[in-house]
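The data below hold one chain only, encoded as structure tokens and taken in the form predicted alone.
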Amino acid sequence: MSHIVIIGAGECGARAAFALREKGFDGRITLVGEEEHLPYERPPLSKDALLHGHAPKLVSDAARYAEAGIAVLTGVTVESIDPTAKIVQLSNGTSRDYDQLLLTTGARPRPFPGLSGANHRIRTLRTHGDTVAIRAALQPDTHLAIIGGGFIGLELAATARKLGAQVTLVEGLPRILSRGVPEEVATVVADRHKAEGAEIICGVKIQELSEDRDGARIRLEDGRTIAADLIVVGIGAVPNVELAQDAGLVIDNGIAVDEHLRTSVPDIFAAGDCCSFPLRHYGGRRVRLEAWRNAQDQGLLAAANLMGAGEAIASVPWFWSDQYDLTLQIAGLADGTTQTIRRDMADGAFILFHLDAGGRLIAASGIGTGNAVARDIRLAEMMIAAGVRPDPVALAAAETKLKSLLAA
């Protein structure tokens, strides 16, 4: 009998695995996740479960599982693939044959320069166990210093504030929100913070960070210091290509595949954070990302094409982010535009269009209450795909509807 083996128990491995069965696969599946815990959601960690203490929010329940037939093993790592074999070696002292392999290893935050040892009041934001170790250090009046102003550390910062905690972002370089969102939208949300009580500092390198027993600092390089209960460090992920790696297999900013997900290796596929991947609406050009979205839509093509289906990756890249009543949404990457056009909506809502010099449409940006802007990304989404290349003065105007221009 068959035996597909995924390794990395998140959501894109958790989805991939019940992908298969809804597929009609009838072999085994084994999926390992070294977490004690089932698959769970991480984007309620910065929001939902640290404001309101709940439990991780899981893919699915353990019945589910053993209903469709899916081995879960938790709290075990892979200390090995070996290719030829096609065999697996886990930490318990076992180890699982496979027939294909899918790598679903996911990413680990960017530790900060220099820092090293064991840091109780400097920490980072993955798992649900440090929700839990941050919540529990937030009381009101708890000064926390944010390091890394994206959309984890501006999360982190949002719930810190209902939560009654003092906050200080420090960022880098000029702005916050540097990485793929424009000035005009990243200033909204810096200047909502500000309105919230936390305090955002941008443009200054840090020079050192140290705790005691008494709290932790941040010195800058300006001669500042900050004096913090807790230091969380948010600048960005890592992704885990180290088994893959060991294994042979290429690795190009994470684990390298093709359209199909496909490794440099047969029979081992690999999807989500861990993997980086051509992308047909941006020329070929490969990307690696990290998001939700992206993880769910990946666990569903590499269980089609573990099954042999041979689809490609047709799906828009598409972030979001809550913070306070404010919802971002953006679908496509804006590198390499030419021309932005600009959509005002009700409410103080807009969007803004990313045009390349041909004049297709090559991603939106918009920013907004609550849904206001969800409907039009979306539509700027199917655009996206489509290759459509609007007219720029339909694009500004409120009342053009966007899926006339989808029509067109």
The other form holds:
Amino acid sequence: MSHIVIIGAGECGARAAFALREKGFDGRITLVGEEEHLPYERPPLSKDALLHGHAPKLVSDAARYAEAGIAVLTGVTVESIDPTAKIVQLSNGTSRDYDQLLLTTGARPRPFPGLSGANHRIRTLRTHGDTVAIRAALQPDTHLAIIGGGFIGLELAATARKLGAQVTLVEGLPRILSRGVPEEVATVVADRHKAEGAEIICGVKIQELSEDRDGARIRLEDGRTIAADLIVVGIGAVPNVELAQDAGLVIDNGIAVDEHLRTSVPDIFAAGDCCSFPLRHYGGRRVRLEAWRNAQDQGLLAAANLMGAGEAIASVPWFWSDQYDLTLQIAGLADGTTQTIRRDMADGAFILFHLDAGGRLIAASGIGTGNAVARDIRLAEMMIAAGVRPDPVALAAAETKLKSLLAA
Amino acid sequence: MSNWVEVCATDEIDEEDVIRFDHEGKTFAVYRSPDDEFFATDGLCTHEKIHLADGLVMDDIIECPKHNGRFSYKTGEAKGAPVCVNLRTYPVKVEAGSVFISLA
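Given the form predicted alone above, produce the structure of the same protein in the form predicted in complex with the partner chain.
Full complex below, order starting with the chain above.
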């Protein structure tokens, strides 16, 4: 019987496993994950799970894996892949033969340069265990210092304020969210954090982080020192490529895959945060995305292609972040923008549409309370995929339904 | 006996669109399909309790605005990850230019 082994039991690997069954794969499926939990959703870790101390929100419960005939090995790492013999060696001393392999090994937090691993008061946030540890440390009036003004750092800042902690966030670049979020949108976010009582320090480099029994300290290059009870570092993620690299797969800012998610080695696919892939709607440029939706989409696509569908990656990058009652959503990639059109909506919500030199819509960034911008960002995503060149006047007019521009 | 509740005038919902309808502490989503029929479901996504009326209607599908979970609004059927629990549907009728749903 044909055997597909999936290495990495996060959103992507779990989705791929179920999708194989939904598409009628009748061979064996083994899903191997290093965490103790069944696959769970990571987005709540910086938000509701941290706020309320929830148990992990499982992608599916144990019964569904059993029902689908998916063997899940938790708390097990893969030590090596032999792509010639087609065997993976596991940390529990056993091995598995495979016919096809899917690597969904994900990413891990980028460590702060020069900092060793064994710190109690200097942490990162990626796993449920991280959330439990941070929650335990966050009492009212605890001083939390966050390094990095990206989505993780800002979501953590919002949740920590809700828990009553004092928050100082340090970003080395001149503003928060400088990777992929337009300044107009980032300003709304920064203002909200300041209004909620968080201190945000931008444009200052960090010289050193240190901790002792009583606390942790950030020494800034301008001479200032920030004392905190806990420091959380959120400066991006690095893809988990070592296993693939050791097996001889081509690595290029992640495990390099083609438009079908095939790696450089036959019968090995990769998907999700760990891989870099050519992005069709942007001239085939190679990107790596760290996003929940991408993990889902690529899990589904990998399943189809493991079964020989030969489908190419067609999705447009899409991200969201929730901070307080604000939701920010972004579709597409805005580099290459030559014209930006602003559409103002009810209650202060707005969307920026980014057009390239040829008038094609390449990205849309929106912010508002609740789901104010969701429907239009979704339509923008469909317009980007369709290569639409919308009329800028119509884009700016909130009364023009985007759906009508999609059809045009 | 059916408990028919008036939602709105038919022209208050565009074709291939949805509105939110709150009634006696419950929230519903009421849809008008591209072929001009009306449907109603529970208002919150079965994945994370998000108002579906903020989502996008495409043919006979409603897509959740938060995580893109999809349902058939005609049958309530969940159309795959991340949603796996079906949506409850309610009978709908149109009378004298108004849309009614049955909450019995």
